[in-house]
Amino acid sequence: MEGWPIWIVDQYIEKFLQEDVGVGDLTTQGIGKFVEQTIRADIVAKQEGVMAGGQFALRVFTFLDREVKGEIVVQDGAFFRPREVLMRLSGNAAAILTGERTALNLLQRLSGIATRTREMVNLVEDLGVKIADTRKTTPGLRAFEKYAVRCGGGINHRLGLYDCVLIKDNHIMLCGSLQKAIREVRSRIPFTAKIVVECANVSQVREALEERVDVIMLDNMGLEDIKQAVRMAKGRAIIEASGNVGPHNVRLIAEQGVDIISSGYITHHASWIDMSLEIEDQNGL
């Protein structure tokens, strides 16, 4: 699970199936014997995607059941297509229908998010320019979204309010200007931390070179003032496009020589991946 504790994601995991299962799931006690029975099953993809999530997803049947054993096929970062199995599972059936929805669940909505990803990443890889995230993410879900995001080719902006500094247009307004609102949070944030700064014209991106901010993201600037940014910025700054960024004008902002661009259409507009669990055999393994 890409360096993430056990721990970490079973606190997660325990509550997803806290939301679902409550205190059982009455349809497989109610089947009594029937659930007792050793099964296999496949995950099944139903339309085309880049696959994301798939330790997530086998850790919910094993979470349920220790004994439950998993095979992830298709990898995370991987392109699949419609019938292609993406997992195996074999073991105690009530484990594994008990977990199924909410294994799907993490599946369809990470893979449709590394899918929309790869789309972005792909219009614009032979530019070198970066796809990023925002903080535009369902709650209780960003740092799953987000490692979706990666697994589509894409990289992280902030994970959140507390790793980064981001002086938008109200931070402004409040201090009364620019240079104010960067000089104020210089003076008690830690060396370690970046100061990123929104910009809305180039006269803010020339306050902000001269404050010597470590990002500028221009904030849904036309192309020419973006091109006239990029200029005025080389080897000061790191440049970020941002603020309606799709596929439709992508490559047009990446072609004006920015580093980063950001978007929160990989997550807001994501589609989930249609997936199926089906079961393949009884008893028989």
Second form
Protein chains: 6
Amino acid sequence: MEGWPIWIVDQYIEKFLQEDVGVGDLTTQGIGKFVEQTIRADIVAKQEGVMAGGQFALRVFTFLDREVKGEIVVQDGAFFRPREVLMRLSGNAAAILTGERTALNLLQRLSGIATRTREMVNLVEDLGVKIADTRKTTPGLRAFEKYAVRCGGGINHRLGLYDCVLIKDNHIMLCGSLQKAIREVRSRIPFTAKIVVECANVSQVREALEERVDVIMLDNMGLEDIKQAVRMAKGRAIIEASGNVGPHNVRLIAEQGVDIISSGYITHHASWIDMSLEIEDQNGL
Amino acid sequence: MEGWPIWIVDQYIEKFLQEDVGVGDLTTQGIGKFVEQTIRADIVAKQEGVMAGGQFALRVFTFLDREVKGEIVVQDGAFFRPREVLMRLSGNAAAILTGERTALNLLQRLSGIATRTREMVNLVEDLGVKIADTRKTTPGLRAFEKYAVRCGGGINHRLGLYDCVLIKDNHIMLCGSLQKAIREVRSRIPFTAKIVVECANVSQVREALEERVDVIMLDNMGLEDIKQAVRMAKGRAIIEASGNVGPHNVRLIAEQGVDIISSGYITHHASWIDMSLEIEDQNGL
Amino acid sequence: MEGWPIWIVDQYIEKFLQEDVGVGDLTTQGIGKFVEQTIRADIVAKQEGVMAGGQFALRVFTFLDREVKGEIVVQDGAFFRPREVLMRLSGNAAAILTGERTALNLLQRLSGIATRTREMVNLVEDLGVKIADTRKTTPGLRAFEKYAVRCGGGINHRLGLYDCVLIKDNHIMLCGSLQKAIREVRSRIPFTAKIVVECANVSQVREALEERVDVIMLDNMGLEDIKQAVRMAKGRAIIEASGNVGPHNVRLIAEQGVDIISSGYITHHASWIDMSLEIEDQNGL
Amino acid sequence: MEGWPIWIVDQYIEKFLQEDVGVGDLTTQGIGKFVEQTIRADIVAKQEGVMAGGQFALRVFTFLDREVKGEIVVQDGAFFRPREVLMRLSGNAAAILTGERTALNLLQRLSGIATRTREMVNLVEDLGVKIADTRKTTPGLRAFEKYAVRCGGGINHRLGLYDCVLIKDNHIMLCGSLQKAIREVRSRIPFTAKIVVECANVSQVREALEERVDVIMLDNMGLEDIKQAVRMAKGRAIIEASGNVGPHNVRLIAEQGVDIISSGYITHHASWIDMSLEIEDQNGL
Amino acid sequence: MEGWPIWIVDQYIEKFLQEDVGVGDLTTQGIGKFVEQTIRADIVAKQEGVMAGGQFALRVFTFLDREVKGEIVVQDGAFFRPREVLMRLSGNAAAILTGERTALNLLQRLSGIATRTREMVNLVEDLGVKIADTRKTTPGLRAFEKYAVRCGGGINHRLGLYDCVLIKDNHIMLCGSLQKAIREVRSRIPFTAKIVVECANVSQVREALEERVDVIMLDNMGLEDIKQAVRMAKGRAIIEASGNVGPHNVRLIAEQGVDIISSGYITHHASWIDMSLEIEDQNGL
Amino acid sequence: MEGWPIWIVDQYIEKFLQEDVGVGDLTTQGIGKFVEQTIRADIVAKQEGVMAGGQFALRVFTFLDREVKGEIVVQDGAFFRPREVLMRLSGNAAAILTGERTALNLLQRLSGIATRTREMVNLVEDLGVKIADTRKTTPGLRAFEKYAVRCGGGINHRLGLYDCVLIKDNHIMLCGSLQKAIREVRSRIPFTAKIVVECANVSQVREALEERVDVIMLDNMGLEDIKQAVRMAKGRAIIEASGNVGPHNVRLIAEQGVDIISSGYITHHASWIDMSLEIEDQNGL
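Could you switch over to the form predicted in complex with another copy of the chain, since the one displayed so far is the form predicted alone?
Okay, now the whole complex, with that chain kicking things off.
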């Protein structure tokens, strides 16, 4: 899981299962001894897409029963076609049936994000421009969704309010000026934190550059202004474009020379990729 | 919050804020005394849609600071237009700025679901057919997403694996027959729990009716088969149609006379409704 | 554990142990190296009864030390006599001594409930009437106590306020009429939830039947009224009798033809079954 | 609540409510606006007994809604008669109906223990002998149940394994001798912890006295042996009798001159005291 | 509390109190009604020092009882002398006595760190060099201890492993070269995270500068090497010196022109500042 | 870990790691496949001292990855010299690098306490006087710090407010007299809890002895008064001296004949013992 300690993953999975299973899976418990069989099952794509979260989905099953075996066929970040087998499972039927929905919900949502991200990345990759995510993620699922963005070829913006400063129009208004806001913040935050400043126009870009900020985020600026900002800033700060970015305009923005384009669209307009868990018919053997 | 005890809501909100705020909002803390101002702010729609989660969004702010005042202008379930003010806030700038993203993420996601649900409901409402949700919800957010479905005019299917039995093809295969599966389950579950059986064809419908199940879920059946199933079952069980339901086919299915159509589409294909939090310019006073 | 995922069981056991062990078992820690011996121990009945919770009791020990081995001699639901060995343990003395009280408290309480339930079930079983539990369970222990009821041959009523509707006199009074209460509720709850209505007299039974509720609970009604209600309702709803049921009157009620009799007595008047953990004298070998 | 910080009480009450309410009280939420009425309700005894847990029961309601008002009519420790009003409540119907069962379950269980304890205390009080509880309490509820024992006039034995040493036969066997067990323990535990030693005969009592232990627990000893042990030990250690104590023999044991008699009977053989919550008929006004 | 949302503070305080209070403060509860008096108390310094954590200490008392009133006399960051009153409290004796130790432990530890930090800051402040903390903080208390460093005039290094990259000798060894380590990391981390590289010699400094890292941490380098590194890097990266820094050498290092000196000494060699809580003698009035 | 159930240890370690690792160790994750190597590493002392917490430090690594192997070279309680290897580790580099700081922070702090305690113990051991700790421990870390005191040869005073009564001047003032305070408390607390009384002068000692308390704590009394108190009390209660004890006066106090000297100094004036984790150079093989 790309270096995620397993105990962090398990904290999430326990919560997710608790939500679905509550005091017990009535149906699975209800069929009694029949559910104690060992079965084989495949997770199969029903749409094309980019894989994300395979290890998490698999962990849902092994969390329920350490004896479940799983083989991830399509690795995170890889492209898959309809009807492709993504993961093979074998083990106790109870664990597989109880975990099915939670595992699929996670895998479908994350692969949806990876797929949407990959679409955007493909539009600008040759220009050397990166697609970054935002904090517009589903409450409670951010770490997973940001991971899915990376699976789709995107990069991550700050993880939360705690690991990077982002000075926006509202902060500037409260402080009275962009310069003042930056200086106030700099006097208090860890020196190890970057400062990003959201600029609405070229004159703010100039002001921010003078304060030697780390990243300048051009917020909803026109193409001409973006180009000018890039010219001014290049080499002195990372230039990030943001605001209403979608497949229709991402390449145009990229062509202005920005370093990074951040996009809420890749998370909040990602639909789930259709998948299903198919149990091998035991009688067919 | 429609009867939700506040302590349950607060458990969620604390988790959501923890994810975003971590050990502190660097930017807000960074501007020091300037953030101690009292400000006024509006949450404004940037797209049309159906409101859902107003009380939850408001609670994010009052959770951060009990002194924040909020007025919900558009009630949950109501339709709104672009540029309409959905909620008015006033209070400590720190609480409003720190809570902004979490509140919006929640409100935008939930309103997205309510809006998608309302679209589906509108297509069949005159036929007396209900649209129900599924368990295809974002991990960790089910209670909220099911609430949003109700805001959009839909009804709820079971909440999890614990409050209703749903016998699917896999359970039937494990037990050997539909009849056997039903009888096994009935001998073990609380007598207060309904039994839903997923049927793939008319002969399974007949078998299920003989076992007097509460709900028959027609899974991906053709229109002719649906009509026949309805004829057989009407009055003896609730008839639910399910499987690949979307705006393109929901009315056709509804016209066959089913009671309920359940749809994962209203949750997993809901995009966020665009909204923003706009702070009143203090200087403009 | 009858389909209970182990992680749910462990959440409870951790809490129970935490209550007893706190920051450490002073006595066990106090005897130092002597407690590192491997010992064998039996859990022995000192009274007759019906077994319930064997797997949970065993898990207390293996939770403390994965190396403890246990063999459950008397299975849940089985009858045992005084001096019968219920479970055999072997392993680290520290784990066995530290877990002893928690394991026994759980096993004695649950077996007490199973025993009391079995007494009631025996009185009516030949009539085809089921004994169900209520929500009158020890706070924090409901899932276990409801499991014990099943071990004693009883069935479960709803698990909590969340998985079934039960309309009582107070709800009816607030709404103005039984009919109104039912209709209000039906418009809001998941369609997968059953509706139980508590009726105090025959005329309420008639009203409830007209609204096609799932279960009619006859609350403290006289035998004649019960008989009449059964006649009216049979086949149209499940008939449950409730209120001050005990060994003295359960058969009389059952003879009126009800389907189910629910009883708080089996939980709140269950005494613990006496048991002890006996360590084999090592010197005796 | 006799000095219990409110946050500790709330941790328990949140857990208890969570168990019963889960994701919501379907019935209460189902009747919609009707549940928003302000009502008055009484908790009424249906049996005589000794009150315990009034403040905890009341807190269940105020935890659900801070606006609920409650007046405790019968204080903890006081005797009440059938039909006596124990507590008066007024407030939001939703909070009162949702909290009803949890509050009553707690109050009935605790009053059951207080009542059973009082019965035992009455049998020996004039002899100056105290009745103490044991660790035979319901898992998860010990602090409450020990409080109920005090309400019934009893005293508390150790709270758990962490606050007092109790050397039993098994510890002695592991160490080889009583003397060795005591000395091992004494070298490791906080000097602020008392040492209790369970003795099975007079010669062990002598050995324990030589080691200057704080309490000697006479385990299942005959009356003559108890008398002899008391003579030997009086003034040098607290003498506690234990083992199969009940109403039938408690006075006989007390008459031998012991200081304290500890009894599992007062907790594990306590039945609930019957009570109900009665809502005032609004129409009757 | 400098922008810390109160709910974060309360999570910590609940844990701290739980550790000390457990199931209850025996002494406070033991004196019964006497503890219900309203008292006044002062927290008084018994040594000179720099204040840190006043709001946290006060919150311990108001967490226990919302009615306790407190006035912070010496603000965080201010210097105080022996016998100076730091905080005045009035309210319920139970809350003040139960909270005393937890509040003092926190305040004494944090003021100890602030005092030690201030000593170091004073030695180099005129040179424009900042003193930063490290991750050498007491497990579980980092956020508080880093706050205390700021109270003492220091600045914060990264908060944890999650908000900044720090490439050390071990990472370099694993990757094969400093350049490779930096490039690997840069391809995976959020672009909003700074990269700090620990350099052991001047040639590593050169390599790191070529990779345009944000901060160069000179690890245990000699004064001459530090001077040379500063000359090379100045203006291209922040220069931080680290390793065995103490009052004996901090100024020497500072004189070489580094921007920041990070010091574990200010946290792990901070002794508590002696303080006590003094209750006003009521009889003296 | 001297009888500590592993699950208690793991609760702490999870919290400590969570604080440091948060959503992930950016650097370790950032170097990608390179971190998947198996490495060997030693924890090495850089100062002399007394070991404490070896098992806890090791558990940090095995908590992160069950496959990490560790050998504790210097046992808890043993003395070590500079450059001595304290522990050898081998396993996944990711687990070792991510756990390094948390493990060291714990080990250095605890060994610091054990070392300081040993210094004090050495000064009085030959007189048969014990050194005990106090409740002046770091919030959240008490159980560990009290364990470290035992490693240094000290003994433990009460663990918290819940396991022993300590009547102080403030309690006496509230009750009106020392006698009254003792009697009030005795009527309410578990009979298994000891009563310690803090005495400021000889006359209070006399009063406390008359009430037959278990421990008399002489608070900041002069040497002459201590001697007199000892004479009066010896054999009737444990005599503990307390208040501003340090290396300068501990022997003088001990010489007066007290049983125990309790000292906050050993915890709040303990500095960390310097240690480092050194990874074996793989290339050097």
